[in-house]
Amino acid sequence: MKTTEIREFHTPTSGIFFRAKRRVLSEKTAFQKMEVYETTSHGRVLLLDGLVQTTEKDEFFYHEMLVHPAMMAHPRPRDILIIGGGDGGALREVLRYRIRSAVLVEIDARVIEVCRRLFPGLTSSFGDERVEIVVDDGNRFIRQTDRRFDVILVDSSDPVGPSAVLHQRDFYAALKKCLRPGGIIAAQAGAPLFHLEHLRKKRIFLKKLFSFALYYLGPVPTYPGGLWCYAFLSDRVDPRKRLRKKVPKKLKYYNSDVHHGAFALPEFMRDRRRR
């Protein structure tokens, strides 16, 4: 059987590859190149502009660690905003809680349409009555909305193309204005192995914006370096202290022990200036 090889380079001389049984989809949307491949080892794999966004085999690592630290640290999350996340994985995790509403803002409608068709395990929550899907630029949405949220999740891609603005100081300052008192932001931040200088610069402005600006870590085997960094941001909530008692059932990675361990950073990432 003829196979196709998918290669994503993380440096000029290293990266990750998959052998795909077939290419399911390849198209240029209004914003990016989108591809879906069927693999034996990882099920279906979604790439945007040549970069792996999600695989059926290991997506739970990323989505659970983006969502649950914030949702478990907030005493009563009712209204949730997700910026990005058109594949539906973050939304699926949010809806494990007794929330009132979840607004998902995705700039590329085709990502939503394709994932609904090809990744049903991720997008089954799109039809939930608590969900509102908005096709818009997340940066524009937060500057125009007068709505306020208990938890905001930034499920962006890397700081290139349409997602570049979602990694800048002005974006986070605008996000903060959309939070209710005691609210929490959690955002994907990148690969410590390859993006360390970016993480250091980002931490400087985040600590000026929020009383609690903490990085935490979790594995994502198919992302660069296999170890991923997230930012936890709040003016009132310290995620290393009290958590809600009941962790959602049927999770594959996250639990309370993982939560506490995730905030213990390795030496090369520690902030020597922290209080």
The other form holds:
Number of protein chains: 2
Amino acid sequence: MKTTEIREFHTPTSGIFFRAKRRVLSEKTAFQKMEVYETTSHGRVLLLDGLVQTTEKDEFFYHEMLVHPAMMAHPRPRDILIIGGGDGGALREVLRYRIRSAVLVEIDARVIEVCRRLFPGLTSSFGDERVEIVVDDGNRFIRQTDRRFDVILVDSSDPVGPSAVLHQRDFYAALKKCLRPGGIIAAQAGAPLFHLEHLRKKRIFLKKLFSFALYYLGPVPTYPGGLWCYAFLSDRVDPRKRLRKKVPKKLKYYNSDVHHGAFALPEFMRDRRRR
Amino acid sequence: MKTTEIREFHTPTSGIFFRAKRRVLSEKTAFQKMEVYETTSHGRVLLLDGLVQTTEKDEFFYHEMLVHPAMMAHPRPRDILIIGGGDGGALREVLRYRIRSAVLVEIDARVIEVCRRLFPGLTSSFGDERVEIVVDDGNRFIRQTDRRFDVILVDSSDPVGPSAVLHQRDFYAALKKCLRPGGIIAAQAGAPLFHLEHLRKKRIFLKKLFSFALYYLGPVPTYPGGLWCYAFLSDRVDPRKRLRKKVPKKLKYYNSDVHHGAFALPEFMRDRRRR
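For comparison with the form predicted on its own, please write out the form predicted in complex with another copy of the chain.
Okay, now the whole complex, with that chain kicking things off.
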């Protein structure tokens, strides 16, 4: 059988490749092109509109770093909202804590359906009784709901493309209204090596919206540049202070040392403006 | 003109690619195959035996993290030894400090010659009067010299391949004899995602040889997995303590926050054995 090669360009002339053993699925949903490949190197790989979203081998880097810094910094996270995250990975990490409820708002029902079938390691938490799945546009949901949350996780795709709105000022201003006092937002923010100017501009409005608006970093080997940026947003909680809770067991990447190390930004990302 | 594609396999079925504008050089030296390509995405790229060693765009990640943790942790680094490092990048970083001498021992004179010609941003320090270039096998040099150094940097290639000897116990035992009291060794140690078992074994003998034997991490986008591991070795200096000196200006990655964050190891790299 001919092997298929998956390629993702990170610049117009460079990127990563995987040789797939087979294509498991390829379809056009109402929102995007979705493909799943079986690979030797990375297990199953999910692509949306041609971009690698998740691989079975390295998804833990991303999901642990999106979820645990906020969950560990909050003294008592009870009600959680996830915007996006239809692959289930962020939800799995959230349910490692004794929470009361988790609402996941994913725009594309097919992502959920396909991941439940093809990524069982990611979607095991969808059946948990504390979980509510809402198929809706996250940006619309947050403007209509009167529910309030302790931790909100924005598990969107990249700032360039269909998720662009989830990276803009208006979205974060509306999201802030969904937080309880003392609440925390953590959001996927993009690739420092490729979206640096975007990250600089975003930091300016985030710092106006939140008392603590900090970027933090972690590796994701299959994402562009291998280094990923997240935003931690809160009016009350400084994530660089001592953490209050025991770290969940069986994590592969995150621990409290990693937590504090992640907020140390390289020179090329330093904020030169004083607050 | 047809573009050439450079590929580096990180597993038998996956890796990275660059489309090169042109091949600038390709030759067999006495020790290895050396190639230089001109790319749009990463500037000039140096390959040895088919593996990416240096790209103009992202070499600063590697060279800053190999050099500055040791140089900043040492209270007064005067005499420096670099094993390997024929591309000049580590030397450039060393010369940001007020040192007395730097000896660079590179086995392959052609690497030095070619980099001086094709990578001027890396090799600007070769002409400095404090620098002595020795073309020799680093493993032989350290066993024959009676010189002693404050900081020794091992800028070798990977633990699998021609540099394998530079990753073994005997080499580090011999290297230790070249340190002055209070001296520090920093060594490139490999890819946590691909050489984890090797790193585990190496840590066992390094901890027997040195009071402080610590791994630390930093991103290198074009190296396998995008995340790189270095070893910090000393009998007297704990790099997690307060640093003594002002950080050199104009660095792109390293700063004192990054220094401390780099020693926070992820769960999958944690040392479970107590010392």
